[in-house]
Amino acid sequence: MSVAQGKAWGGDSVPCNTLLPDWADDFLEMMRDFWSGELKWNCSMADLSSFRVGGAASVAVFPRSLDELSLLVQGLGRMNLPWRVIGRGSNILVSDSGLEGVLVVLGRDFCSMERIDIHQREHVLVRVMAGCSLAKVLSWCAEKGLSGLEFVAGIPGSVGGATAMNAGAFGREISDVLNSVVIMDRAGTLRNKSHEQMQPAYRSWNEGPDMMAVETTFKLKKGDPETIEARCREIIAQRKNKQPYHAMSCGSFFKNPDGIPAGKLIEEAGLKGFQVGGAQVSEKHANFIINTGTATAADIVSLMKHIRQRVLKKSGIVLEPEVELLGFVNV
């Protein structure tokens, strides 16, 4: 480890007693010729995830363009540094020990949107970069009278994450309105795949762990703005009535096995309200694990394991997490 001296190049001010990884100087030198984005050393994952738990990432970087992201990915490959990409952190649980390596955050500079009119009169294409929140996309579409994404109302994720996990609700999925995706691989190479070239499945786009969605194009229908907004309000009201809408959580924690609601299985196992440390099975919806304010990542994982054991004993069904677990060993 090395000790930072004042202001680290390219990023925020770092206290002089902050220990940085041995590879910090080489990492900064690698990026010097192309990097204009922000970076944060020893970045708390609790600040970047909706669970509000987790240790620090060695460094978090915030690219500003596809070119910058591609050059960064290529450089990380040459340095053989571990790295991963996140958006709004709404579907991840990070270990209390944090993440080694580089965390690439697709944030505010990956939020552009544009409308593309096509020859079919009833359809419109909307191209969105991966860092844009679903809420922002939906609001923009509603204002312009573009229908099809109403089912994502109230989902707190980003477009990239929603595309990669084929997010869904109310009987619909992202793949239902997907026209194409721009995908970047671990070599920093971009390729455009049409919906017909993909094989999305339940909570998966089936593109493999080394691929990331950097831009998604949706195929939407023209509609009435007031009708679209009314439907969005209706869906959000349903969420607030049935789910712990404002709690610190990652939404549905487990996948629904073979169409059986995971929440029903957890409730039948008598676990509504069950708590481990500061982590609790929601009283409102049993497939939500919430941070009551003092939870650690270890609390949430312990509760997850308890739920899986009880449900297996009660129903013979093994629940699989929908939330991605990062930085854990043997979980």
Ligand SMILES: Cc1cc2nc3c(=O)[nH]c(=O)nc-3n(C[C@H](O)[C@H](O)[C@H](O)COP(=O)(O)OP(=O)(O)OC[C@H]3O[C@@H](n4cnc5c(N)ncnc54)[C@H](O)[C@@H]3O)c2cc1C
Given for the second form:
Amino acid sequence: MSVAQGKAWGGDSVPCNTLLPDWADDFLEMMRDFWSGELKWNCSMADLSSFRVGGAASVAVFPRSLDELSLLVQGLGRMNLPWRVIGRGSNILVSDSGLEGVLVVLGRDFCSMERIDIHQREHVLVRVMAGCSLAKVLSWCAEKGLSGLEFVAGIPGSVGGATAMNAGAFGREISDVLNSVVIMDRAGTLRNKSHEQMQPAYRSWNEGPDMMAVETTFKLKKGDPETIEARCREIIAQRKNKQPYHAMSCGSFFKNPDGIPAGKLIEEAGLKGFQVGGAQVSEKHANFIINTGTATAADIVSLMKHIRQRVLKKSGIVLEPEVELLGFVNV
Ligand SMILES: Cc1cc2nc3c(=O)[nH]c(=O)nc-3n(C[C@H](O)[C@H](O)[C@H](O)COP(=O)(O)OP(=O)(O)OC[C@H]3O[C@@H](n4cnc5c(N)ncnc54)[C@H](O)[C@@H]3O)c2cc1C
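What I would like now is the form predicted in complex with the ligand, since the data block earlier showed the form predicted on its own; can you produce it?
Every chain and every other molecule in the complex is listed next, the one we just looked at coming first.
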């Protein structure tokens, strides 16, 4: 670790006397000529994830443009530094010891959306940048009378995160309405991939951690704005009724094995309300692990392990996490 000398350029200043990784100076040098975005050293992951737990990422960067992002990715490759992209952090659990390397956050500067006027008999194409929240896309679609994405109402993620996770609910998933994705690879090169060229699966786009979704084009249908809005309201009401909607969580913690609801298996194992430290199996929906306010990432992982053991013993089924675990060794 080295101690920064209060360098201040291209975004946030680095606080004096902050302990920085050994590669900090080379990293800043690499970014010097192109970077204008924000940059936070020792960035608390509890602030960037909906579980509100986790240690610090060495540095979190918030690029302002595709060019900047591409140059950053190329530089990180040259420096051989590990990095990971996130959106709204609503499906990640970060270890208490944090994340070594660079966290790339696609946020407000990756938020534009537009209707593409390509004449298609059945569909209307809508292009959305990865940092846009699903809630924002949905309200834009409702206003414009574009139907197809209503099933994501109430999912608190970004378009990039939802594309990478192939997010789904109410019997539908993102791949059902996916036309194409613009993907940035490790070399910072952009490629347009059509739905036919991809192999999305249950809660995965199957492109590997090296790939970044920067823009997704959805194929939607014309619909009545009021009906679309009413359907979204109805779905959110159902979520509030059945899920601990406002609790600190990442939604469903485990994947449903072969279509069997994981929540049912957890409930049958007698675990509703079961608690480890500040982490609890929700009383409302057994597949939600919630942070009651004092949970650490270690509490959540201990609870996860306990649930897996008990479900395996009771039903012979192995539960796999849907939430992405970051920064853990041998979990
Ligand atoms: C209350 C609640 C309800 C939820 N309900 C649902 C639900 O019904 N259905 C469902 O599927 N999910 C649900 N989720 C989980 C989560 O909201 C979704 O998976 C969402 O799509 C994640 O988006 P994000 O931007 O938060 O992704 P993040 O949590 O930031 O990242 C998730 C993963 O995607 C990767 N990623 C993020 N952005 C990109 C990108 N641009 N390119 C490539 N990879 C990327 C990350 O590296 C990470 O591996 C729920 C979560 C909560 C808190």
